[in-house]
Structure formats: C-alpha cells, structure tokens
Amino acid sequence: MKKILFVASEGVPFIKTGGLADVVGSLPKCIDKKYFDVRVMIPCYTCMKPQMREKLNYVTHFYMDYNWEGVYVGILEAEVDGIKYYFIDNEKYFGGPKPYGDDAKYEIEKYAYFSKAALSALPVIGFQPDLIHCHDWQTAMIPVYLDDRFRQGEFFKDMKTVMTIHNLKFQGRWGIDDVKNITGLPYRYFTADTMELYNDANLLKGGLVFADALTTVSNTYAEEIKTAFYGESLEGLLNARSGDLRGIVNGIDYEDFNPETNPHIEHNYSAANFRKEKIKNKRALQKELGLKQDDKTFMIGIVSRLTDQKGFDLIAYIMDELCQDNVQIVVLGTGEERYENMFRHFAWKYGDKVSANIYYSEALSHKIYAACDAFLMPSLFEPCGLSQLMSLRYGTLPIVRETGGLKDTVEPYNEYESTGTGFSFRNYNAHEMLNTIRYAEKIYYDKKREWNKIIDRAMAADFSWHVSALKYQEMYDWLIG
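Stick to the form predicted on its own and return the structure of that chain only.
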C-alpha cells in the first residue's frame, strides 16, 4: 500500500477560509483506500470551532531547533470520515482569532515552522509517507527542507513531493536575510536558481524548484501560468518545469451539493423533475429577499468575494444598463468596499430587481444556486473556481469568462449543434460580457425548450471528486513507481 501525506494550512471540516480547505477535506476521501493510505496534516489553530477541537487527541510533543532556539512542537490527531488527521500544535504560531494574519514576515516564520515541524513529526508518529502532497506557499518549504538535511536520514531518503498551486498570486515573499535567519538554510538556497526572485526570498519558488512534480487546479490554468500575464513572475521557472507540471481540475462534494437532498433549500428537485420543482426555489427566494414575485423574470446569481480578480469592475461598468432588462440580480459576498457599496447603491435604486447581501451565509449561498436561472462569474483569472461547478450541479447555467478552470468546466452553448452547459465570453470586456448575458436572456425567454436541454446537460456533467481523484492516483503511481 502506498502512503500519501497531504500537508496544508487549512482543511475541512476543521478550518476553512477558502477553496483550498474544500480540496484538502474532500480529495483524500475519494482516493482508493485499497491502494493508498492517505492522511492529512494541518496546523492546530486555536480559532477552530470548539466542537471540532473536542475531536482532537493529544499524541506527544517534542522540541525542534528552529529560528535559533528550541521550539515546542505538539502533535494531536483525529479521525473523520475514515481519514486520519494530524495537527501541529504551537500556540505562539497558531493562536489568535483567525488562521492568517497581516504581518507577511511573521506568516513566513509561522509556515516555515509548520513545514519543518511536519517533517520532524513523521518519525515521532511512525508514519513514513512515500509521497508528501504540499498545497500552496504555506507548505512550499517542505521540498526545500527535505533537500537540505532531512534526506540525509534513512527515514526520508526516498520520500517524493508534489507541489500544488491553488493560486499563484500568493507566494510568501520577504527579504533574503530575514528568511535565511528564520529558516536556518544555507546561502545556496537563496540564489537565482533556487529561492531568490527579484532580490527577495520566495517560498513558493523554493517548493516549485525542489518538488518532484507540480500540479495546479485546471488544465487551462496550467497553460496560462506559463505566460507573463498570469505567471506572477514565475513563468520562466514554470516553463522550465513544464514537463513536470499538470493541471487536474478540482471537484466538489456531490453529497454536500445535491439538489435532491440539500437541507438548505426550500424545495428539493432532481434532473428528472427540475422543470416543475426548481421554480419553487425561485419563488421562495424572491419572497425572502423582497424581490418582485415573478416566475418568468430571468434571475442571475452571484456568490463571490467582491474583488477585481472576480471581474466586478466589468459588472460595475454595465450594471445600470443590465438593470434596464427584465432581470433580477441576487448578490452574496463581501470584499472591496467600492464593490460592496456599488451593489448597495443598485439595490437602493432598483429595489425590486437587485438584492445585495453584503455578508456570507452558507444557507443563502445554496438557496441562490438552487433558485437562480443563471450564475455570473466573469473572472479576470480563475485557477479552478468552484461556484460554476456548484451552479452546474443545481441546473443554474453559468455565464463565465473563458479563463482557467472556467474554460475547462463550462462548455459554451452552441445553438446550431445543440451542445453546451452554459455561456461564455473570451475577452475581458464589459460589453462582451453584457452581450453574452443578453444572449442567455434571449435563449431563456424565446427558446425555453432549448434552455431546459442546456440544464439537462449541465446537471448530467460530472465534476465530483471521484473523477479528479483517479487523475491524482495516476500521478502518485507515476511518481512512486
């Protein structure tokens, strides 16, 4: 049996700030247990929900040489859904009201500690993985530390590493002298062909140089990040390592996002009966949010962080124009103040058409996926994206820009061949987006049978984790041999 260890800064159900936690929580459950023993290691944050903290059992502790002193490393464990989780405990680094802080240097110190502690803990707990699967910059020091001194020991000699990029924008950068001091690594790790980038130390770059294989979360994003526009200054390295880089699209948990059983939505429905039952969710949401009660109005949903990356400058540009159409727009999320206020303004100006919910609610997000006719996601870049997968699952047709995972998972409607699962536009242009929204409106209003056939195809698409898990298993087999 091949042993795999996932190491990440967050993971469902213990701690979550974004999509990374969903991947770390869902993917291990779908890897074939006949052939793989997959375990997960994350920090033991004190801000974890009390009911989750109660599941943790103390295993042991030891002291590790770090940042020029002996530092405490506690190890706890828990088992959830048949997966064993290990937790690295240190209140200095993982105390506080939220997992991540704003002090970049301290974050680097914290996650370099976590990376070294994760490796140091393995002989202590007696788990010797064949492969360590590292996620994002917070764990990128694991391949570097392995290369530096751990591989000299018999225990670590043959251990392989995979580095997964969830979002290349976040890299863990700081001054070389400070990072050298914190990590205790020799100068050879701070040269142009190792961790140095534009006179800074770059932790993610270190992981990308020293890992045995690289993955990212969609095929298109794997190609995009080799270009200057998307490469965030690492495109040269990613081109050099393109033979070791593959894109594997994320999945979603088909149990959690199931319109037939979802407890959050007013009326459950399926691919067989959505024509009659889905509309009941629209009525319920219109009533709940105080929108005009009208079955026929084209309802567009948005559930997102309200940031430039997600394309809200495009939406702001055409919002007044779009509100002249027979549409309703339901927004849920928080983010940049200008976008929060933009949606509040339009909700005030078009009270029966726009609902601005400037907060986050898991229950309301499910209601929006189930109730709306279309889901708008015009991202500037999107490594994978999960919202479009959820909307497909609910038969709410995505309107997306062709980038990253959006391009890989939403097939644009072709009226001549009657194919496609949603609508897409190519250029980052507000009126190209508006034209695509209006094309979707036209199909919805004038060709209802065609619209329903697109929903049939959308709900039949399979983006469950089981599909992606097979591709990860192939890679593990290829690496471990």
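May I ask for the structure of the form predicted in complex with ligand GLC now, the form predicted on its own having been displayed?
Next up is only this chain, free of partner chains and other molecules.
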C-alpha cells in the first residue's frame, strides 16, 4: 500500500474559499483505495463552521523550533467519507475570522510554520507517507524544509514530493532577510537558483525548485505558464523544469454536484427530464431574488471570487449595453470592493434584471448553477476553473474565454456540425465577449431545439475525477517506484 499525504491550506468540507478546497476535498476520495492510503492535512482554522469543528478529535501536541521560539503544534484528526484528515492547530496563526489575511509577511510566517509543522507532525503521529502532495504556495516550503534538514533523518530519507500549482499568481514573496529569519533556513536557499526572485524570497519558487514533480490543473495552463504573459516571472524556471511539469485537468465531485439529488435546489432534474423540470428552478430563483417572473428571459449566472483574474473589468465595461437586452443577470460573489460595488450599482439601476448577492453561500451557488440558462466566466487567466464544470453538470451552458482549463473543458458550439457544450471567445476584449453572449442569446431565443441539444451534450460530458485520478496514480507510482 502506497501512502500519500495531501497538504493544503483549505479543503472541503472543513474550510473553503475557492476551487482549491473542492479539489482537496474530492480528489483523495477518487484515488484507488486498494493501492493507496491517501490522507489530508490542513490548518485548524478557528473560523471553521462549528458543526465541522465538532468532528475533530485531539490527538496530541508538541513544541517546534520556529522563528526563534518553541512554538505550539496541536494535532487533531477526523474522518470523512473514508478519508483521514489531520489538522495543525495553533491559534496564533489560524485564529482569525477568515483563512487568509492581508499582511503578506505574516502570511509567509503562518504558512512556513504550517509547512514545517506538517513535516514535524509525521513522526509524532506515526504516519510515514511515501509521497507528500503539496498544493500552492502555502505548502511550497515542504520540499525546501525536506531538502534542508528533514531528509537527513531516516524517517524522511526517501520521501518524495509533488508540487501542484492551482494558481501561479500567488507566490508568497517577501524580503530575503525577513524570510531567512522567520524560516531559519540557511543562505543557500536564497540564491538565484533556489528561492530568490527579483531580490525577494519567493516561497512558491522554492517548491518548484525542490519538488520531485510539478503539476498544474489543466493542459493548456501547463503550456501557458511557460510564457511571459501567464508565467508571473516564473516562466524561466517552468521552462527549465518542463520535463517534470504536467497538466492534469481537475474534476468535480459528481455526487455532490448532482442535479438529480442535490438538496439545495428547488426541483431536482436529470439529463432525461431537464426540458420540463429545469425551468422550475428558474421560477423559484426569480421569486427568491425578486427578479421579473418570466420563464422565457435568458438568465445568466455568475458565481465567483470577484477579482481581476475572473475578467470582471470586461463585464463592467459592457454591463449597460448588455442590460438593454432581454436578459437577467444573477451574481453571487465576494472580493474586490470595486467589483462588489459595480454589481450593487447595476442591481440598483436595473432592479428587475440584475441581482447582486455579495456574500458566500453554498446553497445559493447550487441554485444558480441549476436555475440559469448560461454561466459567464470570461477569465483573464484560469488554471482550471470548476464553476464551468459545475454549470455543465447542471445543464447551464458556459460562456467562457478560451484560456487555461476553460479552453480544455468547454467545447464551443458549432452550428454547422451540431457539436459543442458552450460558447467561447478568444481575445480579452469586452465586445468580443458581448458578441459571444449575444450569439448565445440568439440560439436560445431563436433555436430552442438546438439550445437543448447543446444542453444534452453538456450534461453528457464527464468531468468526474475518474480519468484524472488515474493520471495522479500513475504519477505517484512512477515517483515512488
């Protein structure tokens, strides 16, 4: 039995701010239990929902040498759906109202602590993974710490690491002197061929240099990040390591995201009966959100972190124009204030057409995926994207920009060949996006049968973890030997 440990800063069902949590919560369940014992380690945030916190059991604690002190490391555990979770507890670091804060230096101190604690906890709990699968910059210090001290000991000697990039934009950068001081790592880890980048220490770079293999969450993004536009200054390194870098497209949990059984949605439906049943969700949502009650109006959904990454400047640019059409726009998201206020403004201006829900809600997200006709996601860059996969699963047609995972998972409608599962445009241009939205509107209003056939294909597409989990297994096998 090969032993794998996932280490990440968030994971469903305990704590989630975005798609990383969905992946960490759903992928381990789909790795073959006959051959792999996969466990997950995340921080024990005090902002976890109380009903989830109740499930955790205290295991033990110890004190770790960190940032010139002996620092408390608590270990808790829980089991969900047959997967064992470990939690690293320290209220100083994980006690805030949300997982991530704004102070970059403190975030580095916090997640370098988490990375070192994750390694230090292993001999204490007696779990010796063959491979540690690290996710994003928050865990990128694990391969570095392993290289520095841990691998010198028998316990860690043969431990392999994989570093998965979910989002290259976030790297954990700060001045070298401070990071050296905080992490206690020697100078050799702060050179141009290790963690230094443009005179700063860069934690993600450390992970990318020292991990045994690198992955990211779609094929297209794996290629894009080798270019200057998407590479966030790490394209040189990613080119140098391109032999060790592969793209494995994300899946979603097909049991959770199932329109036939999901408890959050008003009316369950399936690929066989959506033509009659899906509309009931639209009616319910129009009522709930105070939009005009009309079966026919083309309803566009957005569920997203409200950041530049997701293409909201394009949307802001054409909102007035788009609202002249016979459409309804339902937004659920939080993030940058200017985008939150932009949607609030348009909801005020076009009350019965635009609904701005500026908060986080699992339940409302499912209702939107189920109720809308189309889902808009015009990202500037998108490592994979899960929202478009959720929309496909619910028969809500994605309108996306052809980048990263969006390009790999949404096949654009071709009216001549009757193929495709959604709509897409190429350039980061507001009117190219608007034309594509209007093309979708035209098919929806004038060729309803065609529209429904696109839904047939969208709902038949399979983005469960089956295929991708096998690719991870192959990689683990190859690395562990």
